[in-house]
Amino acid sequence: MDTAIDDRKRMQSNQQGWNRRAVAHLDSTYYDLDSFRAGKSSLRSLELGVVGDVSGKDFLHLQCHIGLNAISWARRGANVTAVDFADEALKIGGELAKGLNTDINFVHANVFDLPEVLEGSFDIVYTDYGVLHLLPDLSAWAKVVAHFLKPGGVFHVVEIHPILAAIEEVGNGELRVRPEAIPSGPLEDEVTATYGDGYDDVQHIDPYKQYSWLWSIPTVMNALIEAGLRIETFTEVPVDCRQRFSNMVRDENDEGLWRMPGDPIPLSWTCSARKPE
């Protein structure tokens, strides 16, 4: 069978699971829908660091999930069009935007479809934490990028370090390298809870068959460097979303960051990359 055919049941099977998860982000610690509507971001110093100002900005939200950030750009003065390949999530963040009286472009499309359905250019495209795995073909996803920035426009992504995945904990706190190569993907996993912000703050939800692919940081940066973007900041930082290991405490500057004792490895990294004009 062609293998786009294949991944492209692979994402199918994925989206089939993120609706699952967007319900039962509903009642999650990691996105706290009652403090958010009370006006709250969900926007941490991180993000907030590298994008900068985007008032009155065109800003392409790729992979927003039930769209807290896309929203919280939006308060900050961005003209938001945000994107997903799940239906639910969307019907989510659609709803929130309207109850808050925010003015949201949702558009449902798998990523790589997203020139088909989608008019115009922007001043920002950008996509965060935990959303390259989940996409099969970094050349054609940055293409997409590419396609739907304008001259001058310019991508963030802020991301989950590819260096987690070889760390895995065995009890007490105690983290090890993996004894195993891990292998590029695509990996298959069924999956049976959904994050929270807290190491114990997991909800259960229906199975569903997940396939991933880990990709490092200098694929994704060679994948924008072809697509003819201009790479111009790259950071790695030793703070997390979420505490994924049992050790790690909040930051003691942002309570949406988390890190570990002594900052041995980075836990997340960002890059910016701009269109030549």
Ligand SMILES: C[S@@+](CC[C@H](N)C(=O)[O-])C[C@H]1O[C@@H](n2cnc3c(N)ncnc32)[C@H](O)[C@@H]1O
Given for the second form:
Amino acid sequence: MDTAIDDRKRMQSNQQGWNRRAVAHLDSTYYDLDSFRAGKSSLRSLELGVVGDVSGKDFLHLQCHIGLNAISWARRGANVTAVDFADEALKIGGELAKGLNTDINFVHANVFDLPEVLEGSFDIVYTDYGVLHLLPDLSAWAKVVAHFLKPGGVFHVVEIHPILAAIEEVGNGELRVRPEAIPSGPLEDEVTATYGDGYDDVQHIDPYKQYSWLWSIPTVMNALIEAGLRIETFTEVPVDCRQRFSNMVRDENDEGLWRMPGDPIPLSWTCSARKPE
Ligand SMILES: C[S@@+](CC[C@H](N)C(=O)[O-])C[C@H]1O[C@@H](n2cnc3c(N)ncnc32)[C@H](O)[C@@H]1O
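Rather than the form predicted on its own that you just supplied, could I have the structure of the form predicted together with the ligand?
Up next: the whole complex, starting with the chain shown before.
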């Protein structure tokens, strides 16, 4: 069995699914396009704190989906190139950017093929929330990240914590650790709905098979190190980008973030890694 060919097929199925999700996200409580079109930034305090000043920086956003964060970074002064393999997502991103008079270079590509279709290098490479589990090969991904960084440039990732895969809600906010070990992947799931901001905000979509890989944080770190990057910061934080469990409450300082009462576990993690000069 040729794993690479199989993974290509798996990614094709994911691509089809993310096109469906993109169209559903036109009417999403998570993306809230009315507020976005009216000028509200989609960036949360978490990624703003991690990435810092982007003004005048050449900025590559990987797996940008419908482009809200890419556009928001551009509105903070970055020269943004934003990549995704879901053409419907990029179409929506293009229309949103145009409506806000924001210039973004949207590139339609699989991240693994990007060095073949995009030239140039960047001060910042960035990716966020719900991306790494869709990638079958983190070593190859980390090489793509390193390839596009200028010497001295920084990669930032803000990601959902993998511990969440091991926890499920059994009712009324009560959580339990799943009794079975979860295989690292590829996992195959029939997806029939997409996420919203609140726990009950699900939007139904035509079913597709999603393939995913449960990468541990050390696996991500080692892939970045082996690609030649130097880890500068790593954090685990008790905030989540959406209300994943019914007992989560909005962060009192940032309406875009949710937390669990008492902050018992990390819900997201961040890392910044630099390409040496
Ligand atoms: C969960 S969404 C990202 C959401 C984004 N963080 C946000 O807040 O809007 C994941 C995105 O990754 C894209 N994607 C998945 N695998 C990809 C790949 N191999 N190459 C390029 N894009 C990919 C999907 O099309 C989708 O738009």
